[in-house]
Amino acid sequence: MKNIFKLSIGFLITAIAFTSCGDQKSSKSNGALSSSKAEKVYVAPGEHDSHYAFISGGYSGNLTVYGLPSGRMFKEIPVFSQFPTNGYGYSEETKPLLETSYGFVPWDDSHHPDISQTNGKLDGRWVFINGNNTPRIARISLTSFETEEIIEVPNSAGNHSSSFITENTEYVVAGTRFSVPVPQKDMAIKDYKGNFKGALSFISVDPEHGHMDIKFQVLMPGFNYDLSHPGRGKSHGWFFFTTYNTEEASTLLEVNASQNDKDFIAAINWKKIEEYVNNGGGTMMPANYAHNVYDENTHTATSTMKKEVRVINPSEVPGAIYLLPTPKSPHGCDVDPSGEYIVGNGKLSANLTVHSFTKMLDAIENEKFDGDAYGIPILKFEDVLAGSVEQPGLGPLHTEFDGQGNAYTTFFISSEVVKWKLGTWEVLDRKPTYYSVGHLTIPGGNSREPFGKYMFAMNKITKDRYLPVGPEMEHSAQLYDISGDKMELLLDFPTHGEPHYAAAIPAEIIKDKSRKIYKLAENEHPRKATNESETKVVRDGKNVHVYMTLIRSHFTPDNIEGIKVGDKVFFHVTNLEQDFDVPHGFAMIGANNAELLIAPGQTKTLTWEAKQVGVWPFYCTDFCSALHQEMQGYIRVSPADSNIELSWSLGED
């Protein structure tokens, strides 16, 4: 027995030794898996992240900026929603950015950011994002990290298949989720089928300044246009949109919009339509939409109402639009870096459908049609199909690419990300997400040249991933290392609002271009005061304009008298600092708006109504110096019939 026992121990030790050697060898060969996860996301104090991530805020209406791999949030950029933190949408200079044909709209639902490109590569000039509720597209400068322009999209509702850009940022494209009567009119909802239209808008982008203008809208059949992406490389000049509700149902869509075995991906040859438009084609339709532009020199936005838009009916440009049958209720529409493969992520499909651009062109040339929808040719499914990923998971939504011939798809129902091989359609790896993943992002993953080191998934349900904070939780994102053969989950980090999509880019492309200050010498604000000698208080009837400056650690002026009940006071406040990261705040007791946060060299305006007799303080809200608490002032408000003269001072008793 002793010999048997010794022999057994010997075999056990030998087995452990061999296993240990095998593990060491495997660990070394896996590379990325050999180091600790903490090391791979750790950014030492004073060091910088390697990537920026611009994550949509969903129902916050804004855009958040994170660092990767740390998952640290750096900034929330206000876009479609008022933001009391810095006065966006409250200051007189920024309120025009939120004007629409419906009036002042201080909120939206932001979904899909996309970074500008040159030759199919991320260039880091601007990031665009859509407002889903009141259809709008915004352009944010990646120099100032501020919203510079918002254009409303007419003939649209539920601006969801937006905002995706072409390879040279010729266009930012916006597709309507909800089809509507075009033009709008009073009609029975039950008459939806055949009467509603889906508008696909191609918004041109000025290559120097980024200014947007609606070049044309394609009026498509009344399907729901869910998501889109541009062709690239060999498919440059085309744009692809997923559709669902090809049944054209108007009620109980969860049942009635899921009857067809296949819906469509709409392939739009925008180059062909552009040529038609440049030659005078299309019809100018009456419209009413806002175009809002922020001037960085005057620090002021203006809003202009535009009154017409050019529309194109598909029948006007034969050979420009085709429909690719795609199972079933496809959501994401994603194009690989080569431009050859178009992935239709069918939410209700057992398989993942991949179309071939080359086969699509052949089917068009040889008229391999399977009927039409409202005159638009439907290509035969088998003649455009590149292949299928067989039963990869449940509820596919979105796909991105690593530039190494691999694709990564999210599966909402089975809560996972699946890695698969382009061309062979083989599943290579799968990793769980926590929980119910929506979008995923690889830096540059929807461009011609992805940066395939990281991938992060944005999950819809958080549950137990963080400490509980009541019934409403922030959403959960998860960062994966995709540099090896297998994905490795590195980090959970919370995200603000409800992120849908994100755009990420190596920090080196944009960080050195980031603005530090606004130069006072270049300040063209009409009510600026670029030194203390230019400060003044001017009455214009019941409007009083205060030309004010601030610098560490006082306001000029800091005492104002002669204001009367019923006056409206406009504080035009200029920050005289010319040092990086020295903003000043301005808050006035009883103001029915917000504070101002004013960057060095910038001028902003806060409006305050004098409602009560008394002496009312104002102060700096941003801790700026050791004497920050001393940075304050007073306004004396007298009765409406008072004869006290207007006066102001600094350092006088």
Second form
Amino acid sequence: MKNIFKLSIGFLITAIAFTSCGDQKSSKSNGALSSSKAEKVYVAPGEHDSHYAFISGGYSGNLTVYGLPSGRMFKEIPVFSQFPTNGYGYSEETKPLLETSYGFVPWDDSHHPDISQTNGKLDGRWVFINGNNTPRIARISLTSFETEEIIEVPNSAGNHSSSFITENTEYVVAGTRFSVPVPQKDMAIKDYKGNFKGALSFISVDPEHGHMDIKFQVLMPGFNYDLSHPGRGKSHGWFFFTTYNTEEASTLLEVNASQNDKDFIAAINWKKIEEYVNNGGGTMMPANYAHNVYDENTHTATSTMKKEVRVINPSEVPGAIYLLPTPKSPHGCDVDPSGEYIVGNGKLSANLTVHSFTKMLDAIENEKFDGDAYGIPILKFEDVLAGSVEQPGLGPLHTEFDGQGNAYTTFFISSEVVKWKLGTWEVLDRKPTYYSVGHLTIPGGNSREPFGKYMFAMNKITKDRYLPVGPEMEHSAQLYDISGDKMELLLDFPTHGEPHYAAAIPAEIIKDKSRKIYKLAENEHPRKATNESETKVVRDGKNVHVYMTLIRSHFTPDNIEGIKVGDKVFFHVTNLEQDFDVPHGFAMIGANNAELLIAPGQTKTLTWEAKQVGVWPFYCTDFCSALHQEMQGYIRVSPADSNIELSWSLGED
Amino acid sequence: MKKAGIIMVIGSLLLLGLFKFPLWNIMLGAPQYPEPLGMNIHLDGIQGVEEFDIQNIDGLNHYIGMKTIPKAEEMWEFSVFPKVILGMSLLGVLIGVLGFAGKISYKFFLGWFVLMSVLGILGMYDFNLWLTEYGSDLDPKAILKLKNPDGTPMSYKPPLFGHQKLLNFDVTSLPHIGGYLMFVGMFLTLVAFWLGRKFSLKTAK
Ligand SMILES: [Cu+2]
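If the one shown is the form predicted alone, what is the structure of the form predicted in complex with its partner chain?
So here's everything in the complex, that chain up top.
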């Protein structure tokens, strides 16, 4: 009886399935399908995402922080660009961060974030990112989520094959995209070939404080160094760089740099060069580059110009550098979690080339060279080739790994992500992206232990993905679940600026270390006022320093008189709050720079020039309390020849 | 009677937990404070649960004109309470030891308990007086002057025990570890009394 009952239910279901007609059926099944996907990206109100993603801002010059799987943006961290939102790059304390040998450069093109590692695993202490335009590397703290240090890279131009980290954060590596005369000099552009150099910089990272210092630069032949990645595990101690324009063309590169059948991946044994340098090797060369460090206690950055850099010519360290022929202008240079496979994403190639580290060592040992380029041995393509993925798609750019033996490669031209197997080189799955994907990220994808689960693709073209907003729009990204055999598209979300890469990490590694306030007791700002009795106004010639405090809901002082036309007023503003998420703002009428947003316990300085006689208001821009609107004050500006004495007060009638 | 004496000693010693752990705890949560602010009432003063809680509670309370939370030296209780607790603990130990040695009657155990209870109730009464004053002695120039529906000024007295809603805050007032240790200790002295009584009834037979 039971069986008959079951059977009839079976028939019923089949009948329903067969009788439901076209339109209705597809809309229903779509509904069911998308609701299960919605569950996978739904983070209930008040709950937290499982992963952080640090997504580069490209021409925004900054770094954005997103949550996965929700695709929600939590913060934009100003790095290379001025940020009027909080006064970064405008306040006296943060202006030095943007100093360079070119002067104050308040913008950049930020590209490739990478999270610090210990033993090949993400440790979540810092995230590094490169400024592509005016060559710089920044270090951002993952406790304060603020930029703490920026170092300029001399002899470099178009800092693109950066900022990738060795497996114990020994080095953050920065390679130049454009080769240039080193040192710079006045010469004919057509004499590029053989004369320009490509500097690859190994910047040491202090294990305690993260402070960066250029340990050495390798002056390579004048190719374009596109991307790079560290060796790991067995290949730890090596670094790999893709090159294009091995033709060394200086004009119409789209044709002239696409002639060679193969360009190179440069393999650099940095351990060997490090040893050479530690024994006094290399040459100190005159240089001029900025090193800018922000101190969390003084809340102030200082900029120092460095005057020399150690350079190495490849010929000085025989056996440290080799060239691996790789088809057609490879872009991404990606090393699998085991360190065995080096993927060269030849962007004009039909196949995806994978080199073997073991075979490379073997070829080196047996000196199976195929000539040299400026004295650097070239290995034979066949001798180092591990295999190639045949016809996987068009325009491969970047590859990441899931830690399960699979690789995921983006294809810009065919606009898809292709999943393939390391070792067998077979294509397992492909999913479209919307549209023309550049890079993709798997949490921990550049480490010995990727976390898998999610992959997201960052696209270059948005077109119709969202409600139209005119000709200029943000880029789109797609999130995929990669825990199954097939990739599953879960979510489409807009990103800020133009992401060129992202680094993602499970939230639990960093979230509990996130800072809530700065302690007033640890504030060492030279012009702080840590309580209201320390506030004052001091004249120093035409400069007037206002030592001001903020607390819900007043400024101390809030009435200032005795300022004269032509004075430069420095507001040194300390937020006395010691409560989480109670910033105050400081905004002065007609300020030619920006406002300030001051975190609890922090001191920041805004400069304001008194230009017109009158009584001018200032106010708090952050809705800090129920009496936020009352948080305001006045400055009286008198004529330049007035003899009104400086005075300041709070609460006096 | 030996067992009773030992339990009496243990019970009295548990009072000393108050020198390490807070007696009482008051937590203040609000929509804006998903991680509530809190104060721990120790024998010798009031401390924030987190480093800046006291400062932040004071900061909020200034809107409604409340005084700042008193420092240890501003209340006599915080110098007297430690002495009382230490004295009671030593007295209890002495009674326990004498009881163990059979020198005094088990009735002393009950006597200690009654004395401790009286002192405890006096302490609670005093604490409640302070809470009332703290919650209702408001600055006449307060930014927010709120009235009850009947026109009397609103009081912000935190509850002595349990939960109460004060404006946007949910205030919860409960014993803390030190307090619980004290209650367990006092209960043990009752157990000691009961055991001692049982023993003496048995021997009387
Ligand atoms: Cu404010």
